[in-house]
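Next up is one chain by itself, shown in C-alpha cells, the form predicted on its own.
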Amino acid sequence: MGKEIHVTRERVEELAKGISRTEEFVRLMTYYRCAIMEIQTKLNVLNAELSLQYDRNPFESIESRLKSPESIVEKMVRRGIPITVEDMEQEMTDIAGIRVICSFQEDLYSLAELLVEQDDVLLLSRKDYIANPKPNGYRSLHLLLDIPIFLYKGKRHMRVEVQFRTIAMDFWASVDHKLKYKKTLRDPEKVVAKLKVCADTLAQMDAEMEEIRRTIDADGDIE
C-alpha cells in the first residue's frame, strides 16, 4: 500500500455530496441494501432452527450498517482510489457490514461455520480477533462474504463484511471506539493501557461463563 493521502474535510464532503447524488451511487447502495437483507435472513433462519434445538437463541441481537458517503470517500481519498462508483465497489470491503452479537464463544463460531457452509455463501477471507486480538485488546470474528442478489434483470454479487462478538467484547469495542474520539485526554498511554487489562479480563469472563454454559448443558439446571 502507498503512501496515505490526506485531504481536508471541506473537500470530503464536496466529493461525498457530489457522487452521493448520482444514479449510479444511489443504486450501488441499494444493492448493498439487498445483500444485508439476505445475510440477516439467513441468520434470522438458523437463530430460529438452532433455537428449538438446543432450546436458547445463539445471537442476542443483530445489527446492520452502510457506511456514510463521507466515510467512503475519505477512506478511498485517503488510500488513492480513485473517486468513481465502479472503483467503490471493486475496491471497498467493508461498505456494508453485519454485527451479530451472541452471549457465548461457542456459538459465535457455530453460527460463524453455519453460515459460511451455505451454498451460495462464497467466504472471500476471515480475520479472528478472537485467537489473535489486536495488540489493544481488540476481539472479533471478521468474515468478509460474497453473496448473490436476485434482481429483476439477473443476479449480482455483492460483498457484505459479518462481525461476530460477545456481548463483552461488543461493550469493550464500542467503549474504545468513543474514547479514540476523546482529543484532550492528558494520559493516552495509561488509558490504552487500561483498555487492554480490561479487554483480557472481558475476556476471562468469557471464559468462564462458556464454562458455565456447558456445565448446566451437561449435567441440567445448578441448584
Ligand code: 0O2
The other form holds:
Amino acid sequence: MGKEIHVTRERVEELAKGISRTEEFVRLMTYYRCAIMEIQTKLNVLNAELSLQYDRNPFESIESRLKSPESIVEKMVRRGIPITVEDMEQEMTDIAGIRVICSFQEDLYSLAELLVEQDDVLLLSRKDYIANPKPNGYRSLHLLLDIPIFLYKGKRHMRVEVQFRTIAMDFWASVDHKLKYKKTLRDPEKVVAKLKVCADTLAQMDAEMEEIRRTIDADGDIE
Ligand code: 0O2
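Given the form predicted on its own above, produce the structure of the same protein in the form predicted in complex with this ligand.
Complete assembly follows, chain above in first position.
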C-alpha cells in the first residue's frame, strides 16, 4: 500500500455530506442493499434446509451493514482514492457487509462452501484468519463475493464482503473493536497482550466445543 493520507474529521464529514446527497450515491447504496438481501436470502435458505437435516441451526444470527458515508470517505481519502461515486464502486470492496455467527467452526466452513458453490455467486477473494489468525489474535473467515442483482433495466454485479465467525470469535472481535476507539488507555500494550491471550483461550474453547458437537452428533445416531 502507498503512503496514507490524513485529513481532519471535519473535512471527511464535509466530503461525505456532499457525496451522500447525490443521486448516484443513493442509487449505488440501494444496489448494495439489494445485494445484501440476495446473500441473506441464500443463507436463510441454507439454514432452513440444513436445520431439517441436522436438527440444529448452522448459524445463530446474521448481521448486515452498509458502511457509513463517513467511513467510506475516510477510507478513500486515506488511500488517496478520488471521491467520486464511480471510484467508490470500483475501489471499495467492503461497502456492503454481512456477518454470519455460528456456534461451531465446522458449520461456518460448510456454510461458506455451500454459498460459494451456488451458480450465481462468484468468489473474488478468500481470507482465512481462522487458519491464519492476525498477530493480535483476530479470527474470522472473510469472503469477497460477486453477486448479480436483477433490476428493472437488466442485471448488475455487486460486491459483498461476508465474514463468518463463531460466537467466541465474535465476542473477541467486538471487545477488540470497542478498545480501538478508546484513545485514553493507560497501558495499551498490556491490553493488546491480554487480548491475544484471550483470543488463544477462546480458540481452544472453540476446538473443545467442536469435539462436544461431534460426540453429540455421533451419539445421536445410536438408537
Ligand atoms: P467495519 O467496522 O467492520 O467496517 P480492506 O478493509 O478489505 O480493504 P483489509 O484491512 O485487508 O482491507 O481487510 P480485512 O483484513 O479483510 O478486514 C476488514 C474487516 O475485518 C474490518 O473492517 C473488520 O470488520 C474486520 N477486522 C479485521 N481485522 C480486525 C481486527 O483486528 N479486529 C476486529 N475487531 N475486526 C477486524 P473495518 O472496515 O475495519 O471495520
